[in-house]
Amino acid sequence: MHYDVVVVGLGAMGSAATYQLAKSGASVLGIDRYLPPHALGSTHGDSRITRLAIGEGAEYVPLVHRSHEIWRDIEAQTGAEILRQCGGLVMASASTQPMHGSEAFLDHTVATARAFDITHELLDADDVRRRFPHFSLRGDEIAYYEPSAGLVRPERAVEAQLQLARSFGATVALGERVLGLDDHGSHVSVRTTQEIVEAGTVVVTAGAWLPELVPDLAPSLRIYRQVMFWFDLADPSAYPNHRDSPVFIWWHGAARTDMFYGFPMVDGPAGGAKVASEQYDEVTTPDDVDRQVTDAEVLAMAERHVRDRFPGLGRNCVKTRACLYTVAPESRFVIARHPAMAGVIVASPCSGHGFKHSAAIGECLSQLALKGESVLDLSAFGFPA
């Protein structure tokens, strides 16, 4: 079988990437070795966020811009509520804030905010306790709020476009392992557990799993497990106050580990608060990560995050989820042709903060395998050194 592009990988940038390739008229191949939308890599775990002004930096902003437009056209042809903006805060006490590359990711999201003149507003602890009387402030607090930043429901994301991607034609095989890639020059084999097929072009968005298909990049990568959490209500009344709540980034210290991020009540009564943190010291692999989320780290989260800053919230946990980072160098994405096989595009390491862009990203990887070239610039994603 021959088909002009195959897509190794169906989480946010895989099923993206098919779809606009069908879209585009491509015969396309989309392959995952389970069944996306899924729980054992990045994409899942009910919400993410999403936010216009890049706190990582200005070179990100046009491919969430887009990423919202391409969303909104989703919907409009599935009837799937992918994008909801129900507003974000970004709050710290501290004058730095390390997250993601970046080491005042709040002074950085309000610089971008008004270089592309985005919508937003600087609050103060006050400003925000009237606003948002679910969230207890210490009082020195400053926060940026933006009114059209929101979440993205990751698996509603993922099974609209792998349905609409077979509804314009693309061949899915899912459940199907890849095992290797050869660069024949004009054109690349693609060996899986089933079959070999030939395409003019591969695009791998393998997420954790990239370094055993493109093992040039393993040396540059980490991969982190990491934790979501969905609390209970402690007081019912409170309600309202967490359906309706924007979704945050919180600092309430200097340090990585004093922060914490969350999201509104999506679900109802029932469904829980979800907040989660990040962490840079253990790293592990697809086989070997601990998807089992232990009481101690139930218990951590409750007291080092959710108890002093959330009175509506209980210390009970409704669900659990672990997730994989896969994190290239300054938190950087890859999303580049590879250097020795040019045959082959790279778009996976997104380092943690991938989600928001991935529709767009997608489309720059139709035109990428299709045209050479992407309308919008991804020099700033390249081959690490």
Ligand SMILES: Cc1cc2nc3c(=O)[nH]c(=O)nc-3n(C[C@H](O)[C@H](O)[C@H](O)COP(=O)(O)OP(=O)(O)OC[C@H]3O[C@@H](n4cnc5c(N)ncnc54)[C@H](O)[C@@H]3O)c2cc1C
Given for the second form:
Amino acid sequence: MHYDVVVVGLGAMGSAATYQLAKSGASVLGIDRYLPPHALGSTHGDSRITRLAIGEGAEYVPLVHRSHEIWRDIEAQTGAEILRQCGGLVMASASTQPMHGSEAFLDHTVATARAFDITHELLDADDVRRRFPHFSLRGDEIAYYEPSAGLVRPERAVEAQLQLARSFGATVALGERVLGLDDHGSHVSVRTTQEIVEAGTVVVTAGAWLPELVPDLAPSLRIYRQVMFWFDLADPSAYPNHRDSPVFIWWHGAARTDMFYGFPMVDGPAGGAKVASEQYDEVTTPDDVDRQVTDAEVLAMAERHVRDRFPGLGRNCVKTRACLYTVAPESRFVIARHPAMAGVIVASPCSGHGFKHSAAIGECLSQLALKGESVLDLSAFGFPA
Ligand SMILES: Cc1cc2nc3c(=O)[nH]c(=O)nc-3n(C[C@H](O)[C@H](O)[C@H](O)COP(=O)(O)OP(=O)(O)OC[C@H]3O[C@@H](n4cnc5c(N)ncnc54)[C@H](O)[C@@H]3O)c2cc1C
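Counterpart to the form predicted alone, namely the form predicted together with this ligand:
Next comes the full complex, this chain leading.
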């Protein structure tokens, strides 16, 4: 069997690439070892933050703009609600705000908004309290507010893109694991648990499993377990404010561990308010990771971040999930042709902030595979040396 392109891994990136390839008229096979959307990789947990002024760097801004356009188009085609622009706050009271490779994330966000003319407001603590009374602030915070920021529904995005990919003629093979790739120069062989298929180009979007399939990347990528928590509502009268809340990223101290982020209650009063922080102390693998979340972890999250800042929330979780960050050097992305296998394109755009760019990255991967270059500039995301 021969395809123009085989896509390995159908999470956020692979489902987007498979859809865009099929829409372009290519013969495409998308393969996943599980049944996406699933909860074993990096693309689950109901919501992801999106924001246009990207504090991680100006080079990401065109990707998120294009992703918003694509999601609106996908919503029109499928009827799924994927992007909710409920606004977003980035808030800090210390002069350092370390996140995703940036030591001054809030300052970079403001600078990017100004450079790209992105509508925003700068608020003090009183402004935030007045507009969003469910946040309990200390008083010395400053905040960046972006009305176009919000959240994306990751599972719905994957489902919709796979549905559209199939409707444009893509073959989607689920529950089939790719074992290895052999680049023959003229084509690439893809060995799976069930067959060997040939492709002009292979796009590898295997998330945390990438180091298994592309061992050259293993020294550059670190996998970290992260946990998402959905806290219950202690005060029912707080629900409308939590329902209509902006997404937020909030430092209540100067350390990386003083940051947490969260979302509006998107699934009703019983669905809980989702919050999470980040950890970079212990590396793991998709095989070894502990997917259970302990009571001690729930208690630590409640005490460290939630209790003093959201008086309307309780201390119990209605849901918890473990998830995987695949982190590249300096928390950047890798989206590039493999230097030693010309028929293989690799995409590792995670580092904890990839989802908001995924629809555009899929389009770029399709253009790279079919035309040799993408409309948006990917030169900042080369293969690590
Ligand atoms: C807790 C958490 C919070 C996050 N928050 C945000 C956020 O707020 N905003 C944001 O923009 N980003 C966020 N991110 C990052 C974002 O979710 C990721 O960048 C994105 O989901 C990565 O998608 P992916 O397609 O690379 O990986 P995945 O979705 O994991 O997909 C990889 C796929 O490859 C398949 N696969 C692997 N090996 C094989 C094989 N051998 N054969 C066949 N299939 C294979 C897997 O089954 C899987 O489906 C967050 C990530 C996490 C974990």
